[in-house]
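Only one chain is shown below, in structure tokens, and it's the form predicted alone.
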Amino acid sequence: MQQKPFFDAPFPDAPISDIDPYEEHHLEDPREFHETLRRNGPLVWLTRYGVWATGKHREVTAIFKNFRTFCSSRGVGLQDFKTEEPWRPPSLILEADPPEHTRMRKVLSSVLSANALSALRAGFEKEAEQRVDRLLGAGEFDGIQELAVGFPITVFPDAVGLNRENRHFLLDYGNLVFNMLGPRNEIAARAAQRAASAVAWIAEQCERENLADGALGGDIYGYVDRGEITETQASLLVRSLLSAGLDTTVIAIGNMLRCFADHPAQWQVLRQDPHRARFAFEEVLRYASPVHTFFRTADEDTEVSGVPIREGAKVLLNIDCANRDTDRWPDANVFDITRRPGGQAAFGVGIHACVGRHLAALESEVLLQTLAAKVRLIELTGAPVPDANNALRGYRELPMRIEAGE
């Protein structure tokens, strides 16, 4: 592989470091980069990418919540899209900023109401209990295909009302998406090559007449009709929803079910109050967050805690080093779910926070509690395989069994 340039530091005495967060041993161990976050103060120059980085929670949160400095339309990867053309046209959600982000994410919440995901809480529950049964008599299986995957690629296609045909053309863009959040390495070569054929298969749901009537996708082209938006921007708005409700949900009900394997006495809890559920996820979240990096674009020259940033510097915001923060939560390496975990990162903070984070939390509360009837014992059976990421972390394979039990 080519050797990487290197960037000096923006300024004299800046903390830097060499090390590249983007290869495959980081992405699958991040303890060592997590630590040169830690070590170099609130900022830290990565000269391999001329990027600022933070692993800090006061940082990352309050980058997080000045859309007006630190903009997202510029791209919420490293490329920017001030200077660089998308590879893709850019989300009206993740990759706006207002008033035009104000306006489109109002739709989608509308489309997203409380009432919209209540309405499918009972299918949900219905899909939840067949699948643990009949896993309950599988002996060992792999619970990233059967349960962190067969789960809501079963559930949020029909929400959405996608056809049955071609479903794992879902994943295959959803890796691809988040893989070209980061560099145009070998990772993101491989999710290219992989989702060849997705990328045209997606936009082709995205279109109204694929959609079924009565399901969230059809719903937003409603917005069509009344004149509040364009076919268009419907169009875009599907494929958001199709972003925000599958990819990082399935990659925390796979850490979800790597945390309570590891921590046996944390599912007794959970067993005894069932209840507890949305606090369980939440914990999960916060102690083993899906979406390990989004970045932030500098739109004026300004400072954080001190360090100076230019127009147009990147800032790479590392959410699960966030999450862990001890000077946030003194015990945050401590995998908890009687915390409540209040101000955890994971589906980001502010005005661009996941607008789907609330259907994730659905598939994967009514997931959890339905396991937390019926299984005793998550038990793992074999060495979990990580899936390098360029902005998710989770597993390729969870090879696990569950035992029943009153």
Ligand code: OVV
The other form holds:
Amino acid sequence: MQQKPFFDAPFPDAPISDIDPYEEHHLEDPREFHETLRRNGPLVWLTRYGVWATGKHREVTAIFKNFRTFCSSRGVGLQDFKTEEPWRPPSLILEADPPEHTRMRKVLSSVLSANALSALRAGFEKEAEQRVDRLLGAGEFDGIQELAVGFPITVFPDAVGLNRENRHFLLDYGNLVFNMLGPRNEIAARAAQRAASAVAWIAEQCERENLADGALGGDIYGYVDRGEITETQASLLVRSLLSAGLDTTVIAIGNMLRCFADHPAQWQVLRQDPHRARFAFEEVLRYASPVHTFFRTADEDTEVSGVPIREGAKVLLNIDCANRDTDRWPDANVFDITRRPGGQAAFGVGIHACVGRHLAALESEVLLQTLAAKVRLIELTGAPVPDANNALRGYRELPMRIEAGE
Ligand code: OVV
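Now the other one: the form predicted together with the ligand, given that the block above is the form predicted alone.
Up next: the whole complex, starting with the chain shown before.
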């Protein structure tokens, strides 16, 4: 049998654990790992990988905010780009530090500003209404295929300005990108197999001539014409949209359906006042965070909450655990759309916080409002099938039905 690696504690008496959070059953059900993080916190050394880990809201937030010490340019996964070759050219925004990060961030934040996106709403609403109307007569269906995938896989590529063909490659690619943030386990190998044809296809879609005018991809190339970025940078920024923009919202919408199916009283609260959709989405992200893990790398010797951290150390930030931290929200384990979940960390915190959040919110909000207007009951009709992913947590299948009602 293959010997599992073992990394000694970095100092005597350091809190350690030999749990492997990347075992499939922990990825599918993180409760035991969360318990380990809480019991040994605020930081615990994972002997299996030789990294620090935290799931405390205070420390996760502090490390995200301290972007000078805890850099992103050495990768935001388990791998250290300083010592290991990344599988693709690093992202110019996700895997970069200031000042380079700042310039790229400015481009994407203006392309993806709430204002720039407001023109998309009407088209999103039309698509959501058609889809929900069709499902109201459908009996039992898979909420993942029909809603969580079906809605964004239409509106998102249209918003970016992609061709109509082969859009399923976007899901394969996103799945690969997120799985590659973890160890090179079976799950990552399967993702790579599945995405074999997607990688070259993605690179092609990022080229200027494959992007429709008047859509987000073309808007990014507008910054080339104004001399602010190069053509190569533009194509990599489009790649960022395609990497981060679809699987995340698919998972978020799936988690949203599950939350409301499990909490029918909360569904009635939303139906009474559909304007709560924006806050409801934020509460879904807190209660069932789509991205469970990002890493940072200590670029110098430092300490966090009294724990010394050496230069080069990776720190696993468990976002979904932090979002259920009862030190931050005494009733963290209650799904309550009437709370104001300010400070929830699902989009990250600080300079790297999700730049596409307004687009994600628009998609989810439109779908949620459409459902709230037309649907009396959301009900599971079978067991949800979890989707084990090294960085995302959600469902592969969600058997359900919806019932019409004013
Ligand atoms: C997985 C992920 C998240 C956010 C951004 C990117 C990727 C990127 O490629 O820039």
